[in-house]
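The data below hold one chain only, encoded as structure tokens and taken in the form predicted on its own.
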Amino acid sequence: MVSEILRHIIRFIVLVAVQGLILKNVEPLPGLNPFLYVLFLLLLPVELPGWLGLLIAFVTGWCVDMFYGTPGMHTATCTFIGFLRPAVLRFIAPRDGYEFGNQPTMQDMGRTWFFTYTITLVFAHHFVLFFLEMFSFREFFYTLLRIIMSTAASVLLITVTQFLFYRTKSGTT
């Protein structure tokens, strides 16, 4: 149990300095911002209460608020996230239920579950981001192409990181 909150701490060090430090400077294309912090989110475990989920989703988008110097934005769009998680858990729950120590990873789930998983919460967490950055739809289209991209990019990012950092199980599709 110790051990296992003691991971968890040291990806959240890892991931928000990584973000703050350097992926908040990296710029491949104009528009384009890859986001691995939202990997940490991903990450909690399933079995994790719904309240202390949006607790840790608060203060993970806090501290990425503070690299940014965007008070409030990353802290709301977290938020958002650690509420529509359990809903996302629940829509793509195996048909047997999740077993209990499972981690959300592609080595634990499997690729299709992991792929949805990922997709679906970076997308809400990007479309959340850059609308409430340009807070306008004055630019729906240059907004949308944005998030797409993003998307992309922090989903690759993400899928990399699993592959590197997570030893893979036998059998796993």
Second form
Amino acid sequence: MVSEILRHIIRFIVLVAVQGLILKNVEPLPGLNPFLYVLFLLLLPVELPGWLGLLIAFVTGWCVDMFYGTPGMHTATCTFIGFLRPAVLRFIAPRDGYEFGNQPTMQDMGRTWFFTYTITLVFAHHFVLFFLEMFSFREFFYTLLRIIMSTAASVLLITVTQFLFYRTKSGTT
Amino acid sequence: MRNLIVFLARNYFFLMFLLLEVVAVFILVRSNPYQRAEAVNSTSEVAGKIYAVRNDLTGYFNLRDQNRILSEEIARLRNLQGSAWLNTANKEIAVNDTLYRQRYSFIDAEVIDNTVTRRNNYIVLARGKNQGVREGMGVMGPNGIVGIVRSVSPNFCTVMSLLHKDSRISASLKKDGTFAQLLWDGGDYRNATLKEIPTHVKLVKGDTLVTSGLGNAFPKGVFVGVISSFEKKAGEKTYTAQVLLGTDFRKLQHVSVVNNLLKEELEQLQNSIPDDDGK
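Output the structure of the form predicted together with the partner chain; the preceding block shows the form predicted on its own.
Below is the whole assembly, all chains and molecules, this chain first.
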């Protein structure tokens, strides 16, 4: 249990640092920004209480904002993800519910479930984030294009990261 | 109270989300200049639309008052307008120089009435005796000569335009100084006639014509016009030339009145010449 918490904390530090120090400066196409740190929120335990998820998301956003120098922007976005995550988990739950100790990973839950989960939340995250950045619905379609492109990039990154670090972890695959 | 607690307990997740989200957005708007500007913009746009609708509705009720206020304002502004006033400021400049004696000074004047279509045309200027204008002074515009002052009142003067039956201006060719009389035969206000040019002068179309300085009204060398055509009529010994005048009399607005400071002295001298015929 303690090692589980520790693993989450290390993941938090690594992902936020990678986001804030490396990915912040990566813009492969103009207007395209991948956000890998969402993976930390995605990988929180399924049975995590809602209020704790909200608080963790709030703090995560706050930390990323410190790197980006945009107080409130990622905080608001992550809080929204913290709010949305339990609902999404409920919505795409397997017929007989989650088994205890299930992690929301491709290895534990299967490819279809994982992509549904990831794409939904990453898209929601990017949607809120980019529109908070614009703070208006002018250039709506340009912003939407940015959101879709960035979502694709982020999902790709997240999937690759999953393969890199979780391939043999559970030993059940 | 109990119900409230139950409500809070049941919806704590959503309420907590709302609270955190509001905090985050508050921080966002407060500490990012761009988002703040956007937020202020959109709020003021909404407020502005509401105000516009309200103004559309209430605007009709005080139209009568507004009309009265506007017409009063218009009358007040008309009184302030330059055209309601007569500018009597004198901008004549005198120069004291011991080596050169100033011979001419110029009084700026505004044209307030002008005709070009009659046979005898007059121009009225908003300058008169009080500003130093005297009869017989020359008047020149920015592009050439205009006429001679005929009569003077305290604040106005009448100028006999170049476009007048009795107008006689002594003009000379710039290239060799040959002088001849410029007069106006009527018709086109852009063209005047130069008479009695001796035939030994090699006239060329486009020759420049300037004032000769004879006759005390104008300084020497003021632009008059250019020769547009010339001919030698049968039975005459001199050329008659058509001159395209430099001054466009239809566009005349500001002119200068030429004050010949030495005119009296010169006239006295000229009068003292014994009249040969009168002997």
